[in-house]
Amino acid sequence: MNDMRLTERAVDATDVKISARKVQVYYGDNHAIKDVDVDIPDRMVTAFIGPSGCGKSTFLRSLNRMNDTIPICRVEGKITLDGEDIYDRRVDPVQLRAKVGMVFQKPNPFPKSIYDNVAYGPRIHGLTRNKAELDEVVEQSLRRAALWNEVKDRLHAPGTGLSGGQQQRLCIARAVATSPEVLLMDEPCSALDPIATAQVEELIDELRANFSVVIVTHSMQQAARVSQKTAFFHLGNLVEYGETGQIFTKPQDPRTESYISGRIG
């Protein structure tokens, strides 16, 4: 029996994409994230849930060093991507963000054409050698974002002219255009109507075939629908982390149980 457990653990270890150990995040004197340990698996959707202000978005932003852009923010502890410390001084945050893409709460297309929104990342990172290759990346990214058929005849129209749901899928296309390995999504559906939300959720399910996806959501129903793993944050602590089904049906911690049943939050 012990051998079996060891084998299972060994298999699990090889599938870890991002690993966090003893992570603390401070905004000045405010201790926003306390002692977080978590292993995020590859090619799965991991959901971060919890009440507003519990630290889930702050922790998400520490996974691609977006917190570096906030002068009073400091991160302690260790976060690795494929075993490499992302806070090592030799790591270029711009290159890291090409590998760990991000989609924000409010759709934020650049004031450029649909084509140029998607082509932006591959251009600045020098990922394509000519126009034909760039055209291919743009088409593939828009297909991955389930947007190609809707925009293929107006690629040079402004991205800001799309509907809210289309703009968010354009931002997803922009994020996947640099061939990232991880996709971080910070409440990607909170500004969308139910139909656009359903389209983005379906897309998230498809994206996990190629990416490790981490989604912050205020909607427990959404977490239950799209994720395989769920982490519950409360007051800056990671209270509980496990299989999504188990978190929602048999939580181990009374605080998780209270949140799931609507008594806190």
Second form
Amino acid sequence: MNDMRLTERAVDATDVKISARKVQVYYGDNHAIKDVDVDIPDRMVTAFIGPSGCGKSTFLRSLNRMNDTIPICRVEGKITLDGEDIYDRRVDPVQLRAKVGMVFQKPNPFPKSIYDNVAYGPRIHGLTRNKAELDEVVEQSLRRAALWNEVKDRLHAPGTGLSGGQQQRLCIARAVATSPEVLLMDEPCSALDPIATAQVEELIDELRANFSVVIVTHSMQQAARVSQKTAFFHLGNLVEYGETGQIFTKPQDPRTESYISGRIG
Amino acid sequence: MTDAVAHPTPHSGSLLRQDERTRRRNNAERRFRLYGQVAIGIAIMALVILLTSVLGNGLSAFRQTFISMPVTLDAAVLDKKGNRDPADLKKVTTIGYSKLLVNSLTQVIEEEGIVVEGLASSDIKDMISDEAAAQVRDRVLGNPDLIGQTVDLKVLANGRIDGYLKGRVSMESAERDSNVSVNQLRLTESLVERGIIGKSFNWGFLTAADASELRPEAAGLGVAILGSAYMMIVVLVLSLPIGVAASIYLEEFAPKNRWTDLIEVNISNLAAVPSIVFGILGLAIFINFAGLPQSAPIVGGLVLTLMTLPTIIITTRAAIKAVPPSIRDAALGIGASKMQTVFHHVLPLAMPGILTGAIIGLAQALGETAPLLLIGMVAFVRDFPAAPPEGLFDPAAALPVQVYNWTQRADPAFVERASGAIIVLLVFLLVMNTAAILLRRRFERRW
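If the structure you just shared is the form predicted alone, then what does the corresponding form predicted together with its partner chain look like?
Time for the whole complex; same chain goes first.
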């Protein structure tokens, strides 16, 4: 996509889906995320960019409490989803993760059939009443992930037998199948070749119609291509957050500018 | 560059000639490979020697010498009152039956016209195993209709006669042996020629109970096999669920703190505790404190469970640890609970490893002897334990203890039987390992 068009991209003023205030994340003594304030809008793609180790993945993982699985990790501050504090005592992380799905850096399909991979979420959450409905959900999710045409004849073949790009799209289909409200993607294209990356990016753009998508990426081009909002992280701080076009063309902070122009990172 | 006189770089020579360094490196590698081959050679040699020795000594135990002859079950001897009353029939002891067998054999010898000088009737009696009369008696008591008939029977020959046919006893050794005479051996030769004495497959070795020191020919592994099987059932039923549950908890749920570290270290230590210590523990707790019966498979099974648990826990934890964390993330990421993650994804993937661990543990338990000695399973048990679950509380023997028992006995006939029992034990282990491999294949193919 031509960078010049970035500024023309329409950004509608929409509702805030996830809001973070004064978020601190610690790994043991290591203060990984410092004072991050961010408002993630609904039905848009928000990209987190920044150099390696800047904490963007860590922050992403705290949005659906995946950091809970790391014993030494501690999150402070307030993160709300639709106005509800997700770190409230009463919140069950399992319920939260059904609403806030996640796609990981490395494609990680279950060693099961393609069908079972996609059907797993709806099954455990009891989203369908019978086999026909489940079939419907599986087909729809695979179509959304632009995978249906490639796998419709071998739904019962193992998901691990697909190519890397197909596996990643399968993982996206799996995440979509539970009909989450937010989809978190942690460098979803870093293990893919350019063609598969293009497919996944196209997919992300389509997903924005139904979900709020947050994507962590190393590639500034990718952020520029797919996102409406971009947040630049550096050394655990949120340096700059704004509309993608603005971040890439008129960055306010000198650090952002150095990173975008390739001087740091 | 001004420095025209170049220093010889390490790689300046021809590629077609190995330099000193490469040669030394290659030699080192070749030497190392040789060490490995020697090590494997030694291991294979040890295995071959073990197997030849065990098979060479033990295979003969599966064939036993029998005397085939028609025996008249004389009603005048077995049922004097003629009313076939079981109570009266039981009054006839094995001595009565023994006489019948001796008479039959004497008759056969006369009919065949075999003459051995200086042969006494006691010599003929001693050629038949003492166990034979008891076996015939049991058969008659079980089926009183046989009384009065003449039946073709295959009765056990005495252990020394069996030894003569197997080459353990010779004419020279018989001269020095009070249990067998040269005359008996001559008679045996004649009977073998006529096909009356001969070897055939020894089912009794696998099904019969142990026999006394004086009747090696009748000693079998039946009770020991049953006892070992019962213990394995107890071990499997207890150690697999407990071990797997403990490992899952420790690996997936338990907080990582000083307490779990302590538990972890102690489980590893437990795996290294000498087995005899578990025997003492079992004696103190299960028998003296809990009041469970001695020599019972339930106690043996409990003790072996304690021994097997660390093995199962360690291997299961390793198998769970080997499941890639990305699978856990994937499941958690779509909102599976911790338990769903473990049971739907982690456990199935860890299954092959868990099964291998369980079977290795069981195999170890099957061959364990020392703790069983302490809880009384070394006892001489003639009665078969009942069917489980009651049978778990009946006295029984165990295969490895039976081996130990037989090697203690004076009669050389027990050497072959001990080796035979080892063969049976090895076959069981082989079957278990094969089962482990097959199960693993099956579970792995599903993914």
